[in-house]
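For reference, the chain that follows is the form predicted on its own, supplied as structure tokens.
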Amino acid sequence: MNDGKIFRLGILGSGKGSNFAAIADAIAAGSLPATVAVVISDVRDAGILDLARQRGIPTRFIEPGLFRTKLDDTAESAYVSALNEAQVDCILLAGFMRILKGAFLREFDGRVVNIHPSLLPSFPGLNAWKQALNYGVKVTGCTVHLVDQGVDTGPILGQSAVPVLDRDTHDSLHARIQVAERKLYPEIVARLARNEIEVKGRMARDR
């Protein structure tokens, strides 16, 4: 993804912004060679916007439009324009609760990255930690992947395993997965920034 210039990130989020904070902290610590060009949310008072402002990072609230789970055409166009204006190289989803489709993914083909709280392809979709615990698996975790037109079906860039303990509740398992997410996401984004990952079709491998 990177051609040697400063790797510019656009981050989309709807909630508190814990994964964004992990990314920003890794940049500040020097372990992630990138800059956050803009943070955009579909929620006007989202915590992720406050965290970005505290760090002096440009923020935008953009209305999501008519639908509950996706951007409408007008909103999609506004998001595309804002990200292009910020000249982003890569878009990170950090708890962004809208499905991205169509023109957005065509505009940023191969440049949209998400983190999901399971070891994909197991337990795609919402509340993956609940799915894992209810199914009875002994190991789950988190996955960083490219976003494609499916739901959590894009090429896998990295994974981290989290054991499921006998005493786990939905909340305790989710909390441990989030700890793993905050470690894995900056590590994988740093590898993208250093151009260390090559993606061909569904396969992601070291360069």
Given for the second form:
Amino acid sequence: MNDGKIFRLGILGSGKGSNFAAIADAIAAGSLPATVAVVISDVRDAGILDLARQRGIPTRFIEPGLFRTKLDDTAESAYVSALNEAQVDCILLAGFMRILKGAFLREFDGRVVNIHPSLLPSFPGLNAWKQALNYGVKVTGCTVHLVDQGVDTGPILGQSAVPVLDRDTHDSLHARIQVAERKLYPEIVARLARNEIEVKGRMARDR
Ligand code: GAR
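For comparison with the form predicted on its own, provide the form predicted together with glycinamide ribonucleotide.
All chains and molecules follow, beginning with the one already shown.
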């Protein structure tokens, strides 16, 4: 993914932004050789935008459009334009709660990365930690993967396991998964930035 230039990240998020903060902290600490070129949210008052502003990182709120779970065509091209203007090499989804499809993924083919709060392919979709606790698994965790046309189906880049405890509630389990996420995501992105990851597995559209 990198040819020796500084690795430019575009980060998309809808929520409080703890994964973004972990990425930004790793960059500041010198363990992730990259820069965050822009943080974009579909939620006007999302915490992730505040955290980015506090760090002096450019932010954008871009209306998601007509739908609840995806971007409409107008929004999708606005997101594509903003990311291209910021000259990003790689797009990180950090709690971005909309499915990206078609034109967006074609534009940034193989360069969109997501973090998901379960050990995929178990428990794709929303509230994965609730799904795991309700199912009764004894181990869950988090997954960093490339985004393809499916939902949480792209090639897996890294995973971290988290035990499920008898006393766990949805909130306590999610909190422990998020601790694991904040360690795993910067590590995997650093390996991407250093060109150390060979992607094994195929994109869903090739299957
Ligand atoms: C994270 O737990 C992330 O794994 C999850 O949203 C949370 C965002 O937290 N993403 C998904 O569920 C995507 N399907 P953050 O805003 O504090 O980074």
